[in-house]
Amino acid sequence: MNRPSLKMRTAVLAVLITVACSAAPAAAQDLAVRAGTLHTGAGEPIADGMVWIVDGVIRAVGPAESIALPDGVEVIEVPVATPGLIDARSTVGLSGAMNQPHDQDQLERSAPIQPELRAIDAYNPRERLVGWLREHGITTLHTGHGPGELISGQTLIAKTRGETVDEAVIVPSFGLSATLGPAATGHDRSTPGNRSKAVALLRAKLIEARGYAERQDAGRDLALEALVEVLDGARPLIVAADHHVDILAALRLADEFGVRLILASASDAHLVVDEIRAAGVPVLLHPTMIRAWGGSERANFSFTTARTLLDAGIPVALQSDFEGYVPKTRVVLFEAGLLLGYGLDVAEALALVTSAPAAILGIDDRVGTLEVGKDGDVALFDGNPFEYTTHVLGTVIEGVRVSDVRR
């Protein structure tokens, strides 16, 4: 085998060098934006609208001429703002670019249910696809354990940035990330073969985490604790699911054991809207852009699904989910605006990757919306963010501007 030449070593060292100095953290400070056309996420977009920061936290939003600033404060001017976007769900920082066993963290296939594995364990912060999403105008991220098990782990929250998991998360565990139908099915012993198996371990596990629940003198179950999590409300159960039949499955789950189920990807989601209605349960929408060859499970996915939930008034978001190649992560950007040809306005679009999956997170009081006393992540674009040609230009977290990549 060929080994690198030294010229292109050195370049790759360069990038690795780049992205770990982007990432770092920086000391909260006063910054302002100030964009041609400012998208707020909680109105009617702003002309020549400003946005101003201190400390981390956004002080005033309006018109530029309605704010007054202090002698002193940089003003980054972009022909277009936005509120920091959120990728719904992922795996990036335990799924890495290089593709190879040493950055592939997202699915232990050891045993099909395993809710004690925390995915504040194995993120990281300084992988390269956290700053690829970052240069894209993602600020904030819900990753951890992928679907491809019964129960394969935790789920946390984190903002793309910082050289520490400890920098980055802001809830190191959120949910527990569950699969239902042909991703957690096998034909060995170690696995479910069929839907009904699968379905059945999950209840049985379930009724085990609620006597370990009743018992007073039980030892110490790490598996059972964070069920328990999951009976009490404490955490939700987000269950990746595509066919109707185990989106089915998934809502009489919930409702027999009263757990806080989100779904995820759901690409049957259109078939089954009057029960996921019914049950109030929001649902985490795969990319637009996946893939349904033959009989895969989302062969009956629809572009005009996120149109058809919302119209049913069913929380919705996009999510990027899981690659099984590189480059391992989609850019939620890309995804919803494909969905401006199949009957979402830019308004919309620009939602189902800010101010709802902020909401169906629970972590609305920071992220989502550009208003006073959020945290002050912004997206700063040089056109409409969803035309093809519009670059993003740079990226504020908390104050802190922390890409100028041109993507």
Second form
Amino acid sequence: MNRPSLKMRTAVLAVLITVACSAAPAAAQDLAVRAGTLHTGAGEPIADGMVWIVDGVIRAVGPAESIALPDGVEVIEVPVATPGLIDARSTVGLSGAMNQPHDQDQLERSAPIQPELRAIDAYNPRERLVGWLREHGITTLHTGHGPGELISGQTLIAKTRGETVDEAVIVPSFGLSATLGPAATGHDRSTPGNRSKAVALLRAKLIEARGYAERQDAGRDLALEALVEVLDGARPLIVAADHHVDILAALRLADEFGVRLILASASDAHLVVDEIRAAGVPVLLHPTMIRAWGGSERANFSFTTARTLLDAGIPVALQSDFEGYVPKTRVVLFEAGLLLGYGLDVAEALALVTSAPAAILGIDDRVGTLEVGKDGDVALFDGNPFEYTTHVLGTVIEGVRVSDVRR
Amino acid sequence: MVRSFLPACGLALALCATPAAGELRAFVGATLYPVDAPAVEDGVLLVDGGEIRAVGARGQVRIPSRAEVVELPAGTVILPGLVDSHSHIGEVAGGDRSGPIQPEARAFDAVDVRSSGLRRALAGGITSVNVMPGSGHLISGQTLYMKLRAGTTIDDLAYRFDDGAPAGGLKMANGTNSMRDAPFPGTRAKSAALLRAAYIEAQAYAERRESDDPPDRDLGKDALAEVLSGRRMVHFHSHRHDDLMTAIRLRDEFGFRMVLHHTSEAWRVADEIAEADVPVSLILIDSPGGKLEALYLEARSAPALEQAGASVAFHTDDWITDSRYFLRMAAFGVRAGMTRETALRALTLAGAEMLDLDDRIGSLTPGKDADFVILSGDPFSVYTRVLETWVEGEKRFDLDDPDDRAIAEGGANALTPGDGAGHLHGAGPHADHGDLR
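Shown: the form predicted alone; wanted: the form predicted together with the partner chain:
First the chain shown before, then all remaining chains and molecules of the complex.
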């Protein structure tokens, strides 16, 4: 069989030209990627394109012939390159591959509402699933406490690098993770035991937080502080809701309290498109290959929901979600790929895992497209990124080659 | 997409109306992958009732004038109906929580043929399925080989042994899934010891059955005796390299016929598996982990087994992976370095061999069942859709049919209640989703 040739010449020239060199020497993080097809995510793909990264930031991007690289800049040559991929919502790093109690920190079951739980206190940047995602071109990860309780805790946004949480994180606390529906009521405790009670508990807590914000003499309450930030609009409420009843309940809550809502999973979104659009709410859509059984709240999921939401003009990104068994995480590269059979083109599929999540997560000043001034995060491929027979050749984060595994 | 027209019959109307050996149909213009022969561009697949009559290039296959000719667009691909060598569709069940060894339990008695799971499989191009009870037992019961033909009862769909009994294998397992509180085993050594004891008893039972003093009938031992006689294949769930070798050791001790299933760590013992001449029904998934045994699950098992010379089939393990995108697993195999030819064989003929059904299915071969799938393009491309699935000459899935499309794409009420609940190892419907641990 013919394997695509792996062509990654590094042109490290005369690294030791130093003293006599008048131009600024290339720093360690100077790197250029030259791709037969460069998908920048901002405009049409560029044939024989190049992105030049200096000190972690994109200095230039365009046709290779238009960029005059200084001597000594390492050049990675690949058939195809894209912006580093973004997993719009995951629990990886809090949930680990072993699926044993000691590596599952994504859900604390002791109470239904615990907004004080911070993701930075549990995120493990050395978790092998983080590495697995990195090796598949994912450079930015929105992760944290998972679905399964009314408010399970906070989320963070990290680059898939680093040996400590501080080295990884770019947004230490992004949003609050909330859940409506059976996943939040199907536990052993007596309450909340159904949908009405769940919403009543949430409303009561938000009202309590509003009162807390107005009181001058209140002592510190970590849970209410976090909820006040949601009421202020400082952080979004990310509500995992699949059944249309739960999606509408989330919209109702957002309307009542004026909170910034992001819907997650939302497998019934195609049934309530008008309502979601009217509310101006973005959707972190369930993985295309979500697993649901007939009769469950996710049973109406469709491979065409992404297409439906895009057509409606609703901001939509793909999330890997939470997996409780084998496989322990989904890979948004593969989830987006499946959509090419269901009416999306490469640019649209790519947007679902790059520019769209960047915008929804408010980090589009840094990531999501290959544009001058943004982070030098690049995923490298030997063909159409979304074909299952294509390989990821490597991953670059802020100008550093963080993976050269062929996947 | 798929056009169909009857050729002009001229004056011989009576002949057209009464085909002698069933309906004749010629599917013309697609690329055919017979699997047991090289691919044919611009091919002709001639189907006579429920059987394949001829396979070849346009102009080389004589199309009888009474045949309905279905002209397919260029780029269309026809594969043999896919064979899923390990699935849990139809809300199948086997043994219960009463003990670790229950060979008497039959999948045949538990499959719901009206489940949308069967239609999902057809939407994925699957025409034959080994429906298995779960892996929460050392022996969880008898599997069922099922043909996805039209029917309203399990009797309509079951493959049969020559004596008319429902055909199937025996599901066995080792490793952690079957290790639980007593009376289940707590360790790997105990698991093997319990299995050995069961087969030693079955050997004695089978011997006494032939004597002047036959024992009372024991349904479980009957099934094990069928394994010992070679009539019934063992389908052995196993992940870790040492568990794979334990399964081979048991096979060697008792001389049964065996297929290894899942085999997360096959890449570590590929040469040993090939040396032992054990076929493998393999699953490839998107990421490692989810349980300790799957930590080192890697797609490189596919090329490793191929290069070692082992026979490899793929399976969905539905609902671990959805039958609707079974094709993508072969693409994963190719991604990892498997050849295209072996990957196609792993979706079809290899699985048929592991179910002892390769004389009837698994390739586009004259005389075999007319089970085939029409694809819009390359089998390994994400752009490709299953257009039609045919079983024994009957169209069982048509993407142009709104009901079928709803199954293929999902949406409101696409799934029947309980579809997907066959893979629960007896743990209850919220084992995975409700309890995130």
